[in-house]
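Just one chain follows, in the form predicted alone, and it is written as structure tokens.
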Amino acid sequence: MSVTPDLIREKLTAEIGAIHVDVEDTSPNRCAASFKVLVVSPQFEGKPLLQRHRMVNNCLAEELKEIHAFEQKTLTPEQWEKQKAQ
């Protein structure tokens, strides 16, 4: 299975309900071996920022295998909202 950017949105707005997802494929040559996602879940509500990454990482746990190196930003609605208008 070949991960892609479009695999990993489908999964983190499926298994934990993400309303915004950006994926950047940050490896060379676009090869899929290190991304960058920034995720917005209203189920990171409440959780620390540890929980929300575990998270992730359980969610994408078989894609996990075949990347290299993988960066992650989660934020509940409310944060990212406050990002934007920033």
The other form holds:
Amino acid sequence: MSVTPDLIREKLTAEIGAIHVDVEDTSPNRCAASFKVLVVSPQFEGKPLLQRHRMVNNCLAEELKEIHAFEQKTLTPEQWEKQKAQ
Amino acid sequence: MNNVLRTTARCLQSGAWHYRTAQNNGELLSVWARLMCSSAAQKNLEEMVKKDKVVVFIKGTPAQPMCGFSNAVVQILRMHGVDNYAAYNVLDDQDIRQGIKTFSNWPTIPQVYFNGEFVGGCDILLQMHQSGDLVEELQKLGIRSALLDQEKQS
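Return one more block: the form predicted together with its partner chain, after the form predicted alone shown previously.
All chains and molecules follow, beginning with the one already shown.
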């Protein structure tokens, strides 16, 4: 089973209540499976960056075993709205 | 008899230490040996991350990073004038490369430690830099960010 953007999106939505997920497959730029994700979830509220990233890492633990490079940006819905407005 | 000798010779050559102990003393001893090796490695990493205020695990060296994300970490530290830090090249040592992922419970390289505490990877360091948090964290370490002096000049 190979990792796909849809799989990543599904897992993040189901397991950490993501209301918005952007998945960019950056593999063409690198030598192996690589992804860049933007995750927006109310569950990130009040949590420091490291904790948010660990939530994502835990959710995708199985997939990360196969992924070579992984970039992530984690925002609360409020932060995301602010970013969109800029 | 010849077969046994040949197999043992092959094992000795390949350094398959766990296979030899299994032959001699059963599975239990080989598991113990592997555990001891890995816990010794973890203890070593614990010392490594505590030895210096700023410790990074990267691919390559600060002078020659071998990956874009590792390079980003090096560049950010450089921008803040942090040039006195420990940088470990995981490409030199597969034990460290795997060990640090287990130790930090973090799947990727680069990894950044401040005062023995795991900070995060490239994404987190970049966001801390952009938000201004990095200047503050460095201050807590007793390191004055070069960006503070730049602001004064302008």
